[in-house]
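Form predicted on its own, single chain, as C-alpha cells, below.
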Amino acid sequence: MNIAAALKELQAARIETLAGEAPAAFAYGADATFRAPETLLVVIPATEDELIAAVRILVKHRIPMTPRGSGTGTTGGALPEKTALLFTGRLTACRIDAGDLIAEVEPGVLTGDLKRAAEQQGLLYPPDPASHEYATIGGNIATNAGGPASLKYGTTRDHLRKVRLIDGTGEVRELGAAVHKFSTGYFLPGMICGSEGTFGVVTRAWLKLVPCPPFSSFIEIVAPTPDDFSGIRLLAPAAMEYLDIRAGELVTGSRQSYLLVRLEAFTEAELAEQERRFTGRLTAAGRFFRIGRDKKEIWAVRELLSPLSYQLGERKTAQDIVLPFSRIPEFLQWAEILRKRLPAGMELFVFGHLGDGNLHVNLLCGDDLAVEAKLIQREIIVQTRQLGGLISGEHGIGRERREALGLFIDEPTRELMRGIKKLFDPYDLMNPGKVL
C-alpha cells in the first residue's frame, strides 16, 4: 500500500482529494454512529469517469476503499476503517425515461430528488427511508433501504433493475438490465443490493419505477391490539405503521400506542371504497380512530418522532429487526416487559414498518449507561432470533452488527458469502472488515 503513490497519481488525473488528516477528512467520514473515522485520504470524483479512474488508482496501489454518500447509515457501514474514503455525492444524475418506467442515476443523487423528479411524470419510486430527503441512491443500493412504502411495494431491492460496478480488479461490470423482468441467467443486482459496498463501487443505476397514485388517505388508530394488527393487514393498505407507548408518548404527551395507515387508489370511488372497508372494521371492533386526506394532520406522530427521539438521551442505539407478523405481538410484549427492568436514566421504545415486519428498537440512554445498554441490546438480538427473526431488514450491518451475525446466519453459508465476494474483490480492498 503506497498512499503517497497513489495520492500523487490522483492529483495527476485532476481528481480532487484530500489527506486524512486534513480537519475536512473527518467530516466526511464522520457518520450517523458517531464513531471517530479512519481515514486515510478522501477522493472527490466529479463525474463516474473519475470515480472509475481513482478505484483503479487505489486498486493498483492496493489501498482499501469506503463508497460513501450522504453518511447517514447507523451501523457503520461507510464508516472508514483505515480505509481510503470514495465521496460518491457529487455524482448526482438523474433521467427519467417516462416510456420504459426507468429511472438513470448516479449514486450521489438523493432519494428525495429522484422521488420529485418522477413525480413530475406522474410516475412514483416508491422506497421512501425516513432519510430519503438526505440519503443517497448509492447508500439505499448499499443498505436494500426500504421504508413504510415496503409493505406494497417492497424495497430498493425490488426496484434495482441493472448497475454499473467497478469491483476491486478494477473491472467496470454491468450486472442486470433496464428491463422490469429477467431471467436470462443470474440476476447480479439482487445480490449487489444489500452488500455495502464489499462487492465494488456502483457508479450508476437504473431503478424500476411504477405509476403514481393520485389519491390516498391516512388513517390513525389510537391502541391497537394484536387482532387489529392482523385484520387490517389482510385489507391490503399501502403502509402501517406502529409506535409503541413510549413512542407515542414522546411524541403526544399521552401514554398510547398507535398504528398509522395508508390507503392509495387511482380513482376518488375506489379510494372510497377502501376507506369504506377500513372504517367499517375499526368501528366493529369499537376503535377510537382518526381518517383523513392530509398526511401531516394525521400521521404527524410519526414524522416527529425520530427528531424528538434525542430528547431521551445523549446516546442511542437501535437494531431494525425483522420478525415473522405471527411473532410481532409476543416481541412487543416482551419489549414492554423489558422496558420496565431497564436502570433508571435508560428508554427503550418500538417503532417501524409493522406491516412488513421490521421494527424499530431504539435504547437511549447517557454514556454512563454505555456497558448496560450494550448488555440490553445483546438481549433483544438474542430474542429476535428465539423469535425466528433477522437482525436487520434495511440498515444492513455495517460494523456495528457484525459480531451478532452469526447468530444468524450459519459459518457454511457466511463461508459461502466470503467466497462470493473474492470473486469480485480477491485484494479485499472493497469496504474491508464490514458485514462478515
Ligand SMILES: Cc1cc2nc3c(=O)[nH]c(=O)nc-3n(C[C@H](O)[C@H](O)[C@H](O)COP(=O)(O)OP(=O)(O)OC[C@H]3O[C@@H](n4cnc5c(N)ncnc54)[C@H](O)[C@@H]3O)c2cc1C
Second form
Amino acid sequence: MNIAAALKELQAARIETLAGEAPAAFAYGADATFRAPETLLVVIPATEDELIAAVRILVKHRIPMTPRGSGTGTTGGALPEKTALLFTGRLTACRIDAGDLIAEVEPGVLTGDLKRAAEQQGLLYPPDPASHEYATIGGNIATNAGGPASLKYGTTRDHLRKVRLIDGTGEVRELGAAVHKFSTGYFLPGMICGSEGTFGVVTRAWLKLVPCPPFSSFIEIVAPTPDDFSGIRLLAPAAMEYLDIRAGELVTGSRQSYLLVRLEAFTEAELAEQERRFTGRLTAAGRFFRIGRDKKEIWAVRELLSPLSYQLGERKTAQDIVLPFSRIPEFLQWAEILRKRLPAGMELFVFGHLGDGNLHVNLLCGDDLAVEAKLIQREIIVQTRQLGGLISGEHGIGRERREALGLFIDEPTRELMRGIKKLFDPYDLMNPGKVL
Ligand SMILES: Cc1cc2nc3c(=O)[nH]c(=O)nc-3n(C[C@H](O)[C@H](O)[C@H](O)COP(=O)(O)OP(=O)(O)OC[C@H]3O[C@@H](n4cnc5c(N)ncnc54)[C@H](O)[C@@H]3O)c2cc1C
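Now that you have shown the form predicted on its own, what about the form predicted in complex with the named molecule?
Next comes the full complex, this chain leading.
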C-alpha cells in the first residue's frame, strides 16, 4: 500500500482529495452509527469517469476503499476502517425514460430526488426508505433498501435491472440489462444489490419504474390484534406499518399500539371500493380506527418516528429483523415481556414494516448501560432465530452485525459467499471487514 504515490496520481488526474487526518475527513467518514472513522484519505470524484479513474489508482496501489453515499446506513457499512473513502455525493445525473419505464441514475442521486423526477412524468420509483430525503441510490442498492412500499412493490433489488460496477481489479462490468424481464443467464444485479460495497463500486444504475397510482387513502387502527394483522394483509393494502405502545406514545402522546395502512388506486371509484372493504372489516371487528385521504394527518407520524427515536437516549442500537408473518404476534408478545424487565433508564420500542414481517427493534439508553444493551440485543437476535427469522430485512450487515451473521447463515454458505466476493475482489480491497 503506497498512499503517498496514490495521492500524487489522484492529484495529477485532478481528482479532489482530502488527507485522512484533515478535520473535514471526519465529517465525510462519520455515519449513523456515530463511530469514529479511520480514514486513510477521502476521494471526491466529480464525474463517473473520475470515480472509475480513482478506483483504478487505488487498486493499482492496493489501497482498500469504502464507497460512501450519505452515511445514513445504520450498520457501519460506510464506515472507513483504515480505508480510503470514496464519496459519491457529487454524481447526481438522473434521466427518466418514460417510454421504457427506466431511470438511469448515478450513485449519488438522492432517493427522494429520483422519486420526484419520476413523479413529474406520472411514474413511480417505489422504494421509500424513511431516509429517502438523505440517502443515495448507491447506498440503497448496496443495502437493498426497502421501506413501507416494499409490501406491494418489493425492495430496491426488485427494481435494479442493470448496474455498472467497477470491481476490485479495476474492471468495469455492465451487469443485467435495461429491460423489465431477464432470463438470459445469471441475473447478477440481484447479487450486487445487498453486497454493501464489498464487490465493487456502483458507478451507474438502471432502475425499473411503474405507473404512479394517483389516489391514496390512509387508515389508522388503534390497538390492532393479531387477527387484524392477518385479516388486513389479506385485503392487499399498499403498505402496512406497525407502532408498538412506546412508539405510538412517542409520536401521538397516547400509549397505544397502532397499525397504519395505505391504500392506492388508479381511479376514485377503485379507491372508494377498497376503502369500503377495509372499513367494513374493521367495523365488523369492532375496531377503533380513522380513515382519511390527507397523508399528513395519518401517515406523517410514521415518517417522524425514526428521527424522533434518537431523543430517547444517547445510545441507540437497533435490529431490523424479518420474521415469517405468522410469528409476528409471538415476537411482539415476547418483546412486551422483555420491556417489563429492562433496567431503569433503558427504553425498548418496536415499529416497522409489519406487512412484510420486517420489524425495527430499538433499544435506547445512556452510555452507562452499554453492556446491558448489548446483552439484550443478543437476546433479541436469539429470539429472532428461534422464530425462524433473519437478522436484517433491509439495513444490511455492515460491521455491526457481522458477529451475528453466523447464527443465520451456515459456514458452507458463508464460504460460498467469500468465494463469490473473491471473483470480484481478489485482493480484498472493496470495503474489507464488512458483511462476512
Ligand atoms: C432515520 C433513518 C431512517 C432509515 N430508514 C430506512 C428504511 O426505512 N429502510 C431502509 O432500507 N433503510 C433505512 N435506513 C438506513 C439507510 O438510510 C439505508 O441503508 C440507505 O440505503 C443508505 O444510503 P446512504 O446513501 O446513506 O449509504 P451509506 O450509509 O453511505 O452506505 C451504505 C452502504 O452502501 C455502500 N455504498 C454506498 N454507495 C455505494 C456505491 N456507489 N457502490 C457500492 N457501495 C456503496 C457503503 O459502502 C455501505 O456499505 C434509515 C436510516 C436512518 C438514519
